[in-house]
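Just the one chain here, laid out as structure tokens, in the form predicted alone.
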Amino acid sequence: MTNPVFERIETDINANPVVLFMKGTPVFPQCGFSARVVQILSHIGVPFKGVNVLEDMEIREGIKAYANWPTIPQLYVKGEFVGGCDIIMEMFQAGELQSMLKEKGIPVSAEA
């Protein structure tokens, strides 16, 4: 049985190398956690697609079930779930986020 919400999520994840499911938009984040991840990605120069979960309740709830992860934001790189705000912050501070992005062929313009 297919889940139409999961299919929509997979379409975004498969069509874009880096996708951030977030509250608000990259230009106008509407929660501190989403803003922090946007700031990290922008700081290291990684282009990404932001998906505003506040505009679509099905996506907002569906993304939590899709990744089996209860919180938003959620970052996906090359179709793979990376983590939420705390994990992204820890990876960034350790240089692991930049390394992982480079390994997956995503251009990174700044190291830290």
Contents of the next structure:
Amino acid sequence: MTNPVFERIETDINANPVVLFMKGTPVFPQCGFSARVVQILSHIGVPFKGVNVLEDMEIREGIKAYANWPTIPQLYVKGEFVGGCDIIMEMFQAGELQSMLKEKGIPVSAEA
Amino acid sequence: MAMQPAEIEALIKAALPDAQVTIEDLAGDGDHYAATVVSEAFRGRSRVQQHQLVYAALRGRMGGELHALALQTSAPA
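Having seen the form predicted alone, please provide the structure of the form predicted together with the partner chain.
Next comes the full complex, this chain leading.
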């Protein structure tokens, strides 16, 4: 019996190239870590879909089990879990986030 | 119930005996920490896998008692 919550998650991450499961919305992040990832994605000009886990308890818990990752935010690119706030920051500073996105065919604007 | 740095270190070392662990209290409230962990167990693993090893060592406290743990992981140079 497949997990209905996992199915909902998979539909979302396969329907959108870049998905950020976060607390709050891209315009009103309600957690410092979520806000930081939003800033990074906006800085490099990458459009993304924000999923506000605070509005959906099933997803909030389901996404942690799905990725075997205990915290929010979580970034997915082309259906693949990339990391939480620490990893995205580390990758951004090393320029790896930008190169990974380009490799997956996602345009990145600013060469930060 | 917040966690003490020594408790976090002990849990990580129980799972990763060779680990060198440094813990910094970010907010003084016992649930926002930054930690650097250096262990041979990380060699050849992706960042996500490295962090998952640390989260597993914390046996479910991550995201619960421990609200935030900014992690820097690496294998010994």
